[in-house]
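A lone chain, given as structure tokens: the form predicted alone.
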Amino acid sequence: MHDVKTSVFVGVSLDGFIARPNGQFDFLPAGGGEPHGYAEFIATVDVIVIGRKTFEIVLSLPEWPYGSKRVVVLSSRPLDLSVVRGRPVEQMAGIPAEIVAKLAAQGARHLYVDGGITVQNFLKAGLIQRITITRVPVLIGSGIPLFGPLEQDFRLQHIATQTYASGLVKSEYQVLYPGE
């Protein structure tokens, strides 16, 4: 559709949750745990696309996790961006295809999509090419799932899986959409 690569890189509990019911992800290893490819991945990203709820959680962290990367927060309601003064953060609204087209027109080549609902919406719109999931060896019982209800199956092609001494297991997949 566009010459933009759109990826997901996320940590989940072994039972499939990206956050607790209150949005916190304190069960993930501090600082991301041992190196497992995130630094290499984020170095290839032009724009980080997150939803409003994810943005609010990120604001509560002791440090801004995105460095000087451009961040687009998706929300149809006005956001107070004064709290991120000096950082390249902006708000956009619209359906995923419009967001990707707009960012592509602005020269973006690789989008990192993060946050449960945002990931689900971009996947349903056929706009996620790569999904990298790092499973953390912990069960939390309930929370915000990475994937919600789907109207159809999404086939994935396994690219690679790596295990780490801490028990992290990272798997990378390419999303196969109908006709591919």
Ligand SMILES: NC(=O)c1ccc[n+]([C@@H]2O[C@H](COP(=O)([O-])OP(=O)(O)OC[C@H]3O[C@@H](n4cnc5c(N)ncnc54)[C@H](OP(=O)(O)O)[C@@H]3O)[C@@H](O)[C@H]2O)c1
Given for the second form:
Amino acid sequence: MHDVKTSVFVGVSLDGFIARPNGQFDFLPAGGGEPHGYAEFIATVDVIVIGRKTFEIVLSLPEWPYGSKRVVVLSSRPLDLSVVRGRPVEQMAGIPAEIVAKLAAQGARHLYVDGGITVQNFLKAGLIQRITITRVPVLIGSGIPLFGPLEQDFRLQHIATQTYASGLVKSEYQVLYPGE
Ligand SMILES: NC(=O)c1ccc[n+]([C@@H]2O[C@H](COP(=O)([O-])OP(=O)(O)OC[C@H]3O[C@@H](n4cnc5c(N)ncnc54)[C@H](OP(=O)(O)O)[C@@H]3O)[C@@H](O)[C@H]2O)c1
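Switch from the form predicted alone to the form predicted together with this ligand and give that structure.
So here's everything in the complex, that chain up top.
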């Protein structure tokens, strides 16, 4: 099996939320806001792995945001994927290491993992290498957090931070797992 890289690329409120309590993310700049590297990032990704809750929100968007990229939706319950007929969307479930191993065996080289719970599970399993967080200058007070409780600390190496005229602050980190 060849190496597969796993990344997170996410926008958060300054107080660390990826969505409001109802799942909406209207506090993020419309249309992705000032270009901050998403197009360049997504061009390097071959499989997008999202949690079921993110998938439900994506379905409510006016346009399918992933183009012709392969999308894997994680859920422990049967999903009705007929709503995305014609798109390369499939369902998987199980422990993150097995999901990554399966995708790697199928030739995937760069996975984009998205959704709060999903990111947390992959991180705890030691399967996220890069985290790029774009902080949006707004406080929303409550919502769905990007990160959550951990049984141990995770150290990260700061790679780069860029600031944008519109107030976005993008920071890229490498996750350092034990032994690194
Ligand atoms: N700000 C941003 O850039 C950004 C990006 C992405 C998402 N969001 C927001 O984040 C919210 C969703 O995040 P979330 O933390 O609530 O949930 P999530 O991570 O999108 O979805 C969680 C669900 O994914 C499924 N799942 C995850 N790992 C699994 C595994 N290994 N095997 C089987 N099923 C697995 C489970 O579904 P079942 O319960 O069906 O088993 C779980 O309940 C949405 O509101 C979305 O708008 C924001």
